[in-house]
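As a starting point, one isolated chain is supplied in structure tokens, in the form predicted alone.
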Amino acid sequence: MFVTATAMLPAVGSLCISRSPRGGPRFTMAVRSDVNVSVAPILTKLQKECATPLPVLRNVADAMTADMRAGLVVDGGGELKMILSYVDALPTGNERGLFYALDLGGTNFRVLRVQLGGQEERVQATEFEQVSIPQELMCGTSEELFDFIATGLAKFAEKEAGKFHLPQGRQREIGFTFSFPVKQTSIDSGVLIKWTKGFSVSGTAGKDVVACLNEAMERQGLDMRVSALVNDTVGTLAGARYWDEDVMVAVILGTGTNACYVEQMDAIPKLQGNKSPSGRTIINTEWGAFSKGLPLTEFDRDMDAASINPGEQIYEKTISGMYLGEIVRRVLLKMAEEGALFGNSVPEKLSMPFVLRTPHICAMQQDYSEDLQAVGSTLYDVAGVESSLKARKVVIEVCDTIVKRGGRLAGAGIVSILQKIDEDSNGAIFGKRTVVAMDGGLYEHYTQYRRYVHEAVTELLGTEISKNVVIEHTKDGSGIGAALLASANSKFDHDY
């Protein structure tokens, strides 16, 4: 409650003069310590429903492993799509030459070139540029969007100089990271199912996106062809595998989430005899669609019901950065409305969906000061919330409850993939060093979340086996991974 400096003091409470998080002096009523803040039952219920003891984690991991198997038998066999990537030639470190990569997955696209020097020199040089996509092209025509991208690529290719050189008589080849729903039909073709992430480009759905890009490059006079179409998770695995042959799994834990892994072709019944010389391929799990056995609350169900895809992507809505802050906001709103967490009034901004984002709850959990000043500042700046120290402590408890559940469930997902591979290889995985390549800002920046992921993996596998499992952060690995896959799937003879 705000009062002016000249106002009469009420009979209860005491006047506090403090610094506003925005910089100026602020006069507020201090909440009396004996005010009934009845949020304890809400917090207790939340913690109980979000609990992830070992039996819950084991159940989730086993259910996901079973779902993976069902998805490998037939398309639609389980919640996990288990999409064939058609990547059966993985980077070895022997790759040589100049290759390009294009990453299209949001409001920007990124272009990259890399000069590969084989086992001795590996990556000799890299360059990249990022280009913002105008809003009008995100809802324009397919030809307009791909012509814009091809123009950017052509300008980037014109600057090729110095350590970058293309052997005479060779066409430039590019790996295309396309992070939208695609029905892949080969290593260098895939039909767009639908646009997401704010794109509504006409004339692309049902068409081969590789053909769209190749035709646009041709229209721009750019002598370049797509030799590999990959999603960002597959690119991350390929990029990490280039440096470490023990990499078997790649996971993205960022705004969204996904995982892929190296699978033996003999373990994929739906392949129906289409085998490659290597006998293995990368499977894109699309694990965000999983839902079995997850510990959910009324806040999860309400958020899901209000989403653009109710009933879908439940695992993603429980563990990824897009949603953690929103779940916390919904909990705090109920505490404010039913338990007077922030006094007698409910801040209007706290009722706005997604006003509290995961970077905000991450910042609050990094506040170790006695008065939790950063927590108070964040609540005030983001949601217009005035908070007592007692309320701030409750907020931290709520953040930790939601983040702990998310991190531990992500850890269970990692174990589900590892145990699937291990079961099919007669224990060959858990008996040796196995690397999980990890990318995504949530894992990279949220210390507590990262710790909970590791704790769950250790609990599920046991101390001894988990020593062989290395979770390795691979920052922005998907770009170079796409270029490496372009090399591995080149139409030209390798000179090594």
Ligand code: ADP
Second form
Amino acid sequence: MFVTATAMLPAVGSLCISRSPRGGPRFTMAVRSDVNVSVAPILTKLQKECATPLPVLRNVADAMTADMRAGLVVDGGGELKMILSYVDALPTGNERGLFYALDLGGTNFRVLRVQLGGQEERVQATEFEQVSIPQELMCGTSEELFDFIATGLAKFAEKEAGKFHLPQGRQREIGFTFSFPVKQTSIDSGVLIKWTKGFSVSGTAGKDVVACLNEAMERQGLDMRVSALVNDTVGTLAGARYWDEDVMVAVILGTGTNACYVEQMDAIPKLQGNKSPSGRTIINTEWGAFSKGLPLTEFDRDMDAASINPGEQIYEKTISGMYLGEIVRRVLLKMAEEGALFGNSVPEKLSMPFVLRTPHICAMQQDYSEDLQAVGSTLYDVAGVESSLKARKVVIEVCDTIVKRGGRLAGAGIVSILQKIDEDSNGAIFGKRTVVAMDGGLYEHYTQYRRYVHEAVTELLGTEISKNVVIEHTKDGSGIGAALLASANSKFDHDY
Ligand code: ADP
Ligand code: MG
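Got the form predicted alone; could you also share the form predicted in complex with adenosine-5'-diphosphate?
Whole complex next, starting from this chain.
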């Protein structure tokens, strides 16, 4: 498989290199003699339960493909929601004019403007600003939040100058990326199902979020209009497709995870005759909800039970950045309690949920020093733990086990989408170059994780076919993607 420059870093370092042919860690005996004997069986059991040999990956990929099909037949037919994006005009490169994007996805909102110059000139200019959302607005009223956003947008729009130009009599149009669960009802409307990620704003759930924003803009005297409401994966796909028409899939591997892809309308029975001229649309899979056939452990089950959404988002809880560090923490806590991994006392801080974050385990796995200095200091800083070299090696093995499972299962998800498209197009996908646009901090920063994603894709597809599959890291492409979709769905005349 070909990967882009950022993803081509050599796969060096982690202790998994020193595996015995049977997959067990070579230092097991050393662990037994140095760290308490009962650590080794916990590690061995963990590795066994998290193993993702080819048949397991194949089973997951096939089950996800089947689930996608079920979700396309009828809403609720499968675990994957297979949400219609109502995006059926993909960016072509011919787009012209000034468009805005607004991205509300977490603690910040971002505003962006882009001047598009058609095939020759492409992106002539972009500008963006990021505004953090005050804590009190995250649990205030809907009007307060949307007024704040509209005010920020108005201030940004006031600064429009230079290369940005709007033809006379034309209203400014916005692509609105809204990364909360929405039941989309058209390209420019969608009802908020519920707030997530720490937001508990009253009066928005059950309402059309585009109407909320339009009303706030009116209250602020801002003459702009939302012409496309898009999920962040859909924005990523659109942004990448603008540069490369072989892009068929977009995947987010960050705090959470999701994927979308280009689907033939004929392959969506639940669409019931609502066909567009292009015959294609983007489907937002919401694949984080998948759960079938995943190799799970007591640590996953306990974390899920303690979560705010038990029983939900199991795939997301196994592969995404919010959870990998927490799973490792739970394993280390058990090893400390039952195996005296860090000596006779159990470090108190290690009992705190989410003290160990995914960037920490990433930093530890990227420690190539002989005495694993960085592992030692991370454990000390995060959990107040003094660790022996042997204990540090065990910690790295645990990180690698969880991250390997996560990355490989993410790879299986990617293959599930590719094979779904291929089966429905009589082999049109695997016979040619196909691009998967990828965004998210986990994939971007975690070298080992990224390598495991690629490894699983190659194992599942075989070397020949996977040569045609390009996983392209497109950092923050969703903003421009949303602006492009605003252009594609503009109510004004198209120049193309
Ligand atoms: P979001 O998914 O919230 O939109 P990002 O795509 O930037 O945001 O991803 C952020 C996530 O990426 C973090 O929650 C974390 O899990 C992961 N991450 C960030 N930095 C690192 C890092 N250095 N190493 C490993 N994972 C990281
Ligand atoms: Mg994001």
